[in-house]
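Here's a solo chain for you in structure tokens, the form predicted on its own.
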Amino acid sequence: MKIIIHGGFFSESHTNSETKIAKQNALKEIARKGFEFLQNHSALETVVYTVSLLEDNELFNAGIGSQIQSDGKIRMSASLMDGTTQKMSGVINIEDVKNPIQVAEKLLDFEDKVLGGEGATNFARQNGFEAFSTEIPQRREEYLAKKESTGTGTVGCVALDAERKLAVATSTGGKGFEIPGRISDSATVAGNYANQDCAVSCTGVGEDIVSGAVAAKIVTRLTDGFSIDKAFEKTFDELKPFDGFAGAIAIDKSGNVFHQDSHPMMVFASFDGKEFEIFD
């Protein structure tokens, strides 16, 4: 059993700031909790649980830590994918929900599996998700000061369970100050994809990840016979012509854990029950 999570890109990655240390500690604790949960749950249940923990931590740009858009509102996106059934579900630009990934999970039971905007929010209300303001003072201060450099964050989790099944979940609070209606990569197969061979979650600039079809390409290449490192290498090489800003985490069916970023500022952690790896 394996688990790897990411907390997006952060400008303080190359510093020794208190914020960086706090994020590293939070990732380590969440990875540990996620792995403990995995002992008695499926990969699919585990990625939802773990991403919910990330959404509940205001250090990360998802859930209660989400960015504010140009009209002053918060809209979030999230999705998950079961590598065994190859079914994906998600929400795009949902509002006033604490854990968008849990709404995405609920949609797995419905024929219409990806909802956006008002429809996603209405679905959440109709299915017992109470209204919850995700705005925190720090994000409002950033919005008022127009500090647009903060918005390259997303959170994600990939897990391999005891039955060798894979799953992935990804959640984002957006890039901040975007035009209302903008679609990120997080609820698309470019940013969140899995099958029986591999599962991948991405973070970075959504437009670049969509242009590179990053997650889907990596997974497809493994299915076609590439090793996990070579699948990453070729996919990230294809980002270079437009200087694509992306990072990705993955686990394959053999339990190989891999990560790569095009601009080394991604923070992530993995745990296999014996040792942690913390990267930034």
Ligand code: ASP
Given for the second form:
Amino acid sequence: MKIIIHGGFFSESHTNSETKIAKQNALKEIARKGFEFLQNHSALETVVYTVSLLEDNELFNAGIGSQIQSDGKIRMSASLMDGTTQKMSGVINIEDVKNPIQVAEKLLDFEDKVLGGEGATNFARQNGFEAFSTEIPQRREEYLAKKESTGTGTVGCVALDAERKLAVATSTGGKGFEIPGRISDSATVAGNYANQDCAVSCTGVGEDIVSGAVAAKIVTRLTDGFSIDKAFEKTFDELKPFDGFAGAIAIDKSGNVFHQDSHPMMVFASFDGKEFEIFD
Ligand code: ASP
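Hand over the structure of the form predicted together with this ligand; the form predicted on its own is what we had up.
Once more the chain from above appears, this time first in line as the rest of the complex follows.
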């Protein structure tokens, strides 16, 4: 059993600021809790549980603490994918929901699996997700002061369970100050993808992740015989011509855990019950 999580790209990554340390400690604690949960749950249940914990922590740009768009509203996106069934579900630009990933999970039971905007928010209300404001004062202050993004950040989790099944979930408050209607990569197969061989969650500039089809390419390369490190290497090389800004975490069916970022600012944590690793 393995788990790896990410908390997006941190603008504080090269500092020793209190925020950076707080984020690292939070990731460590959440990776540990996720791993404990994985002992008695499937990979799919675990990625939803773990991403919910990340969404609930206001240090991260997903759920509570999400960034504000150019019109002053928060719109969040989240998706999950079951590597075994290859079913993916997600919400795009949903509003006023505490845990977008749980709405995405609910959609797995429906024929229509990815909903956007008002339709996603209405679906959440109809299915018992109460209205909840995910805005925190700090994001409003940043929005009012700068009227621009303070850096990207998204959360994600990949898990391999006792039955060697893989799953992935990703959730974001977006890149901040975007045009309303902008589609994040986080609820697309570029940002979140899995099959029986590998599962991948991305963070970074959504436009670059979509241009590079990052998660889908890494997974497909594994299936076509690449090792996990070679699949990452080739996919990240393909970002270079347009200086694509992306990071990804992954686990393959043999339990190899891998991560890479195009610019060294992403923070990850992984835990396999014995060893805890944190990277930045
Ligand atoms: N990928 C996210 C987006 O562009 C942002 C991030 O990962 O920080 O919406």
